[in-house]
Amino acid sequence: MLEASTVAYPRLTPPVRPELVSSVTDSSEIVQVERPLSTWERITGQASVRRLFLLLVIVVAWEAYARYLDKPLMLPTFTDTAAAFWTELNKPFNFGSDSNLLVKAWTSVSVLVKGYALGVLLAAIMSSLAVTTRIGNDLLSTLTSMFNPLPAIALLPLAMLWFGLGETALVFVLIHAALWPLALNMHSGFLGVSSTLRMCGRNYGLKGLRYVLQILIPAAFPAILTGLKIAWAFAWRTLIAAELVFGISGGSGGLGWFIFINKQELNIPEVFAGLGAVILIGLIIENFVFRYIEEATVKKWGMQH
């Protein structure tokens, strides 16, 4: 029988690890966390500085090549465009052929406000129809796919020969004009609608009308404001173009017809005042009206950044 060795084997005790205490550093002196800003960070952060400097760089460069170029028939420099654009202003407000700017511009502007409504009224009509029905799709489809392509200005004859040289051709081509691309996109914003809403409305007993109005207008608007937005530049284009051909009726005519005159007088100062009016007015529509409805809409609710 073998006995058990005996062998002594050292203790081993673990090591003693020391203690480590850190002390809370302030982050203030890492790194500056927040700082307030600079002026000039303050003022090139908001937008509309910033398009105003670039609208100030082309003025200048427009200025300058005018110049370098000297052929007024040509280019006028921004000086002369300006004062003629004054000169315009300060004309009497009478709706003759010689009327002030203004009342040129508004002109147009009562005119485009006529047809663009009824355009956005018919393509929610159809859209509406489309989404809710089957011959209405199919409706829709082909219409837009006869008409869509065929630009508005080509009906212009038509609308001549079908209601005179007056307001209503001028009215029905606009019409054509915003139509179309508005209503596509207002169903490509209906098609878009998630299930889980669409659903959402149907449990709700939600039809028709109501359903459209309460669930795909506000869960597709943001197609639908992009639709607005498309229409209405289409529409001023088309109808800029409509006047320069033929003026409306009482002897006045718009923007397009001013900027007509001008040129086959060669006061071409004042064609570039007219262009100038045309964008200006553009400018204006988009940055209050249109901007202001995304801020109180698709941005207020969250669907765009």
Second form
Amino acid sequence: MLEASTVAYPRLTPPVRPELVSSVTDSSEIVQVERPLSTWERITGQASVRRLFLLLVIVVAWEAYARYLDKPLMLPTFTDTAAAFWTELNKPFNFGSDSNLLVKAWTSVSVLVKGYALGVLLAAIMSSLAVTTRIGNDLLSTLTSMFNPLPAIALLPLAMLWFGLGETALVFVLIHAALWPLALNMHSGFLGVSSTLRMCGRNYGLKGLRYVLQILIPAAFPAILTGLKIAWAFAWRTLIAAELVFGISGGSGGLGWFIFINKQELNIPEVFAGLGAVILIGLIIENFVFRYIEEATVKKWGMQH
Amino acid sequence: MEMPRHGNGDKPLLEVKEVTLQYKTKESLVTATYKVSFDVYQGDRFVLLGPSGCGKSTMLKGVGGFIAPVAGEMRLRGRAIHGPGPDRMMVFQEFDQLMPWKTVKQNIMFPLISSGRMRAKEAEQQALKYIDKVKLSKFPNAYPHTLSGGMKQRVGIARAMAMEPEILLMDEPFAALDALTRRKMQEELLQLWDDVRFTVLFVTHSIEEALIVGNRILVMSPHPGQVKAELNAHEFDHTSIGSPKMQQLQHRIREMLFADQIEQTEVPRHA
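Given the form predicted on its own, state the structure of the form predicted in complex with the partner chain.
Whole complex next, starting from this chain.
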């Protein structure tokens, strides 16, 4: 065996070569180390420009198809929708039934913010307890497995029985919509914090709430941010759906109610304008609020690229 | 080089007496160290040396207060060690020991402020002083992910030193670095020691590193970790690499460490 391999692969001795020493060219003499990007490269390099272009394509396709279909009750054109949107924006700023679209949007958003904020607070408390105590851990896993699959909207009839036909019922449902997905993400984020960072925190003498606030929350921030986004989307959907079904809260209705009423009155361009407003608010929150938080935290810290 | 100075008379700074440490894995209870004793004096560069599995890292975590001993006691300046605390600062091997959400300066300031030792302004002065000492004065506002491995380790060392702890605990701090950077960091650590005269408990599995960095070496045997010898190495630094005296000591330690393995392989023959 050994002999055969020696024959097939004779032991080669590499030749001894002379040593080489070369001098390095000064970087200033190399012609093009760096080149500024061309205008076209710069424009297409911007994500917002590319996305705006895609939006434009969608709008043109919509307009063309609606004109071809020519059934304004089924699918109004983009221009009709835009006109309805504009008329709604020029209505008076009061809390009556015929108020400005912005007032209606604000009604929805203010309820949303209340429910969302409470949901986030509760999720933070529950997942902090879950990561520091064993019984808290059991409580969180039991509750999330019970309530996370339950659609928040299914609780609305019960909420209205308990809290009446008002904002409180909506806030209750919104808390339910935001709490569980966020708690789940936060908890898994906390569990994923590296043991070295945990030991560092304890080495500094941090305990309890300070340990959670100063070590666990920043270290788990990528997962928490994902949770915040999912919770926001769940809450927003739940709110519009709740308004669509049960309508008014307080003095004036929100966006969901606006869509529902206009559908009853067959003002289809207004229905589309209402949907447009829902989408627009979603886009603004995603692209400005969450994008900003991302840039200022996880991207800056190099936790996400 | 000079003999180690005993700053605080002849009383040791850290006394470890017959300490047995155990930890649980999913399947079993592991005895990491068995009746380990040693004394660290002020100004010592005390090295725990041994192969993997000799419990040297566990020993360091025990001194750090992360693991409580099942038997024996550990005293720092006469006080028994209960739980982790900022009087024993750890420098870890892993690069992720820095908080990614804080800049170099903020990372160093954080323990100073959170332990209540200093106010923000004072802490900033202290941080800048030690940033300068570890030669990072160009990058106080950089985030850790923009630094190289060696630079991250320097921040880790500066952060621990800025706290001016009773004792620095270093867990193979240079093991994840490339050979050239490691050598540079060892030299810088010795320069820093010359400058500040801190006390350090240093864990390594490299005999050469132990001889260069340490002035006193605890040689440990594995499964469970027990003391094999406590040797002097204060005469050696980078300039002594290859010198007959150092080679002799290296050889002696190597024999101690590998003697077990030879015995183990020979056991079946006698049985």
